[in-house]
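Quick heads-up: it's one chain on its own, the form predicted on its own, in structure tokens.
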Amino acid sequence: MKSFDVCVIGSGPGGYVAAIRAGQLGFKTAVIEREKLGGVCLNVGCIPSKAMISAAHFLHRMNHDAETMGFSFKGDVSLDAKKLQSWKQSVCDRMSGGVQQLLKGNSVEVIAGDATFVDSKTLSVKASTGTEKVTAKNFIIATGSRPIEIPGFKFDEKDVMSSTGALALESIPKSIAVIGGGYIGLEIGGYLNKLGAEVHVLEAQDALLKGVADPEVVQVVARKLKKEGVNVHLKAMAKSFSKKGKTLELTAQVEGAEKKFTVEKILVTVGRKPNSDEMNLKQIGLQIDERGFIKTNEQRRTNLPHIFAIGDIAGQPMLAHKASYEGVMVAEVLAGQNRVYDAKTVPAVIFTHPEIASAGWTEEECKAKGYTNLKVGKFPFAANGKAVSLMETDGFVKMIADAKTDILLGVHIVGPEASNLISEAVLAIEMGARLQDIALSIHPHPTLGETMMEAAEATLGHAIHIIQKPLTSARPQPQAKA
């Protein structure tokens, strides 16, 4: 039997970060992983999908932008899908190997196996070499989530795939139906379209990314998808499918009428659910809510005081960076530091083309929270020199502020490098910054980052590089005579 101060179960972006910080703080720490270090994110999620998106965008630019810039090629650019998979895997392996080195460098013991609670203070870890018992003073559960299946579409990762199967394709299908127009479906469907697949997206709602991103932002991506040949079907419910030789015939209800799609593959991306039905969590008395998330307080402590839960299994938003934040926080709580989960905003990024990124609230959310008097401004990438030079001019930066105080409440970006630009907005919102703080901060030229400064100026009513009707409050006011 092995004993530790801290035992982390799961080595995803929440778990491995928690283990590293615990090791740095001097705790005797172990991390248990049943698959690969780095979890879903590094191996079958965030990292491989971004590698594939990067490759697809590279190919797309060669085929569509290179000639405009003056480059020409003899013959078509061909794709070796197996070699692409090999490169993608090398990216994942490099990241996973880096995690292994970081854990080792911080004296964290890695235990390979599938963990189950025997009681609230003991784990049974089953591995290929046998079973061992592990005890700890404190446990951090970071076992994440998995894709949701829908009736009639059981995953076999060949015909009907989850995101895991789609990211492992060694040949690009001629056609694919993507069930679910959320961020995972649009990311994977988008890059497969660029790699040559005919893509049909079936979304049950009347709009893509409904409730996930600012509606104005989504419109830009929807138009781009249409322009690039992605077939989006709204108010579409997938009902069943049958195999017809080498193809699949999918039956769906689209706006109330039955419609059939003949495709080579089906990808189901309707969301993810927490892995709280594993490890005997209920049996040891852990409280789990009706959605399957482990109940925690503001320090991510469960109803059993020595057990914490972080990441996807601890509730929304189910994002890697939120899990990492919680991992550091819990380790520091265990060290006696006064930490609670008090982030004002958790940024969200969707790696569509163009990218979407947001921090803070939408206009609708601002009004729901009592901010009825708002300043809202936008600055388009088409007016930014760097974006023009990149031939990436779709989209804009949108800022929302309280009209009474000019305090920034939300930033929504759709355009090139939105994923990188949003960090400035996160810092501004966390600091309680006003529009003037961004507008009066000198931004380097020529950069995409200038759009943040210009959007702040536009929201104040005096943008330089777009023509806008001046706001009354933006005009200098005459001084009263003595």
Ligand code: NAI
Contents of the next structure:
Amino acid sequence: MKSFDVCVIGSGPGGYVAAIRAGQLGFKTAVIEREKLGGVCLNVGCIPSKAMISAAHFLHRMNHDAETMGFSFKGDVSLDAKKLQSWKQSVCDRMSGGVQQLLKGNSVEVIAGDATFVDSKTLSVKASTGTEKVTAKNFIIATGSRPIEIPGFKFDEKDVMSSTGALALESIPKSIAVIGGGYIGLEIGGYLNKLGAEVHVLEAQDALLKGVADPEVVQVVARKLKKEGVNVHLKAMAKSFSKKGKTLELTAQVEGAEKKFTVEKILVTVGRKPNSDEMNLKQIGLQIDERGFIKTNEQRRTNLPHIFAIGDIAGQPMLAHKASYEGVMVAEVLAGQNRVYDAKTVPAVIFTHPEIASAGWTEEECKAKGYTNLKVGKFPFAANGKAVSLMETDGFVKMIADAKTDILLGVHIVGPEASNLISEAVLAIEMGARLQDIALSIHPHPTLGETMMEAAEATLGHAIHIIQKPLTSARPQPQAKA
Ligand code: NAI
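Please supply the coordinates for the form predicted together with the named molecule, as a counterpart to the form predicted on its own shown previously.
Now the full complex is given, and it begins with the chain already shown.
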């Protein structure tokens, strides 16, 4: 029996971060992982998809923008999909190797194997080399989530793929049906289209990313997808498929009528569900809610006081950076620090082209929370010198503030490097900043970051690089004669 102060189960961006901080704080710490260090994010999620997106964008720029800039290529630009796949793998392996080094450097013991609770204080860890028992004063469950399957489309990762299978493709399919126009469907569908696949996105709702992103922001991406040849079908429910020789015939209800799609592959991206049905969690008495999330308090402590849960298994949003934040917090709670989960906002990024990023609330959410008097302003990337020189002018920065106080309530970006620009908005919202705080901070020129300053100015009614109605309140008033 091995025993620890802190035992973390799962080594994704929640678990490995919790383990590192626990190690830094002097706890005798273990992390148990049944697959690769880094979890879904580093191995079959965020990182490999970003590698594929960056490669696809590179090809797209060569095919579309390079000529305008004066380049010409003799012959076609061709892609070795196997080589792309092995480069992508090298990116993941490098990141996973980095996690291993960091755990070692912080004296965290890595235990390879599949963990199950025998009782609330003991785990049984099954590995190819045998089974061992592990006990700890405190446990942190960080075992994440998995893709949801829908009836009639069982994952075999060959014909019907989850994101895991799609990210591992060693050749680019001629055609693919993507069921679900959410985060994953649009990221993977978008890059496969750029790499040459005919892509059909089937989305059940009447809009892409419904309820997930600001509707105006989504419109920009929807227009771009159309321009680039992605076939988006709304109000489309996939029903079944059958094999027809080497192809698949998918049947769907599209706007009430039956429609058939002949494709080489099917990708199902209709959401993810927490892995709370594993590890005997219910049997040891852990409370789990109706959606499958482990119930926790604001310190991520469960109803069993020595067990904590973080990341996807502990509730929405299922985002890596939220998991990491919780991981650090729980380790610090264990060390007696006065920490609770009190983030004002969790930024969200969707790596479409252009990228979408948001922090804070949408207009609808502001109103639902009682902020009925709002200032809303936008600044377009087309009016930003850096964006023009990058040939990336689609999109805008939109800001929403309380009209009474000018306090920033939400920022929604669609455009180049939205993923990087949003961090300024996160800081501003966390600090309770007003529009003037951003507008009066000098932003370097020429950068995409200037769009943040100008969006704040635009929301106040006086951006420099777009034409807005004159500010009557700021005009010099005639002096009264003495
Ligand atoms: P999602 O919840 O983002 O989107 C699923 C979409 O599928 C929805 O639009 C839904 O209306 C649609 N849908 C559901 N059932 C359907 C059906 N039978 N036929 C057609 N459409 C259907 O889920 P997704 O894309 O699988 O991603 C899961 C989670 O992973 C996200 O919510 C996010 O938390 C996380 N993620 C985050 C990323 C990032 O931070 N960039 C990237 C990828 C995933």
